[in-house]
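Next up: a single chain in structure tokens, the form predicted on its own.
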Amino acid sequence: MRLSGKTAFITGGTRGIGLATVEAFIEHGAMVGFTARKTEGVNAVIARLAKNCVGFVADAGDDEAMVAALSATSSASGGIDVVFANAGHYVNAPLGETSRETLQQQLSVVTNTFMTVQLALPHLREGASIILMGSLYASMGPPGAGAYAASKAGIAALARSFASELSPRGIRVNVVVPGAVDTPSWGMDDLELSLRDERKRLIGERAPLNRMIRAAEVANAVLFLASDESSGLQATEIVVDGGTTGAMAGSPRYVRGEP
């Protein structure tokens, strides 16, 4: 198994992606801890995967709770190998139509990952792996995610400098950027199931492969980054789109000439 015998931390770990990696390193031989912001969503987690996870109720901008939770995770094996940070949300803010408190909102995401960081260097392990969440639109530049796009460039630049402060102690800093991801995230669940489909395939057609990405699929390349089979990345970003970004001519809709 390819994270036997170490201890994992992940935030925002109760659906999505943060779920199914939380799933992926039990399997493959992690104890995890993990935390979500609602009760009842960390109960039903640990209800169903019973063994080799705990969970915490904390906000990643709440420091106390996050100290608590970390020191938690850390005291049952003597330290932590793996911190995915993985808790974020998008805040919709249209040039022109923005409060203050709307982007400060959505760039507390940087603050929130930073402070994770900064907060779980006192239990990682000489060699210990650190992921952080990016995002295509980063990169895409999507009308009205200015925001959302700034704080996801910031978390990358926060990987690089990272990596560069952490590097003597053999800890590696490197970032996930999925693509589009079937995921709650993109409010469709209250929807018919036929206009669900629907907007899943309009969603799909923007990559090469068709479809949308499955959390499992963003899950497997943090399980990569986690496990010792890529010692030798360091501040990198693994790109997990369908070809979105890489190939976008191939795209059903590019093809036809579509937007």
Ligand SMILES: NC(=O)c1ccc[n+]([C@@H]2O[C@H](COP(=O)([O-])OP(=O)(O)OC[C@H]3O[C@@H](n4cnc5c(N)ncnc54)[C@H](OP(=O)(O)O)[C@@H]3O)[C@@H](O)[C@H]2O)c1
The other form holds:
Amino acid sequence: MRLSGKTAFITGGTRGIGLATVEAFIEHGAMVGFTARKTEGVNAVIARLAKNCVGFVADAGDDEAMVAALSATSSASGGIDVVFANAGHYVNAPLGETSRETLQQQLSVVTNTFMTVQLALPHLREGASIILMGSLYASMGPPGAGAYAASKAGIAALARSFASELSPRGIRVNVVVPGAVDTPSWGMDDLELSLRDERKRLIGERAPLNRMIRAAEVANAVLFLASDESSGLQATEIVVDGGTTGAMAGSPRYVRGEP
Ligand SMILES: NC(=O)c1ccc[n+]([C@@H]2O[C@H](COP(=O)([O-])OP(=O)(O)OC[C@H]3O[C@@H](n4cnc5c(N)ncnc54)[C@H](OP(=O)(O)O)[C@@H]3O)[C@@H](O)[C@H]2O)c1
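Next, give the form predicted together with this ligand, keeping in mind that what was shown is the form predicted on its own.
To see the whole picture, the full complex is given below, headed by that same chain.
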């Protein structure tokens, strides 16, 4: 029980990495408040997990809804110990083809992450842990993903400034940086099973571990950052990418001489 007695708030908790983190936190004794935009997703998670979690329909860009969700989460136990600002999305935005609106939509992930932390501040206990969601794309230069990469690089920069601002309260701010994680966000759920498996295999080949990362594996890193076990970590990043950045030359595609 690594989060026993703690209260956590997670944005985007109905699918993928956010849902895996809600589950991990509950398993380790936390009371969890989570958000998402769609009512049916929130209701489905509450119906399945029932105990020790409360869900809110709140877009991370809607300050009023976020204030209500944070206040309700906090009031149950008199404060919040962990914030995981996870909500985000990928927008394909190739240079030469991207509208200002699309750019602004993608970059709103930075604004929403900033506001999530700012709105949570009045509820945070001394020694709280804040985890922001980054991405390997921030440092890989993927074509067509400049806006997404910029949003995630911006989030990493936020974490460093937030850490300086919040250290006097003993509040830690760190970033989890996943590689390719097998979640619904890749849009493969509607594909025929064999095609889906083939796509996942090809994506996984970019990592020396030769597979996509599981959402639960990212949740485990977030769990560590949320717990007191990581009490010495401040303004740092934990990369969960199967070795894609650290040992690129070991990936099957690289070994075969493919891009
Ligand atoms: N999957 C990857 O390979 C990968 C790699 C690196 C980083 N990441 C990052 O990890 C985070 C989660 O990704 P995922 O793959 O787990 O995504 P996912 O499976 O699509 O789940 C996203 C979750 O966030 C919610 N959400 C999305 N936008 C929201 C908003 N504006 N306000 C509140 N909730 C919102 C979604 O519910 P609703 O649709 O109902 O709102 C859902 O619960 C994102 O920030 C993503 O950029 C993912």
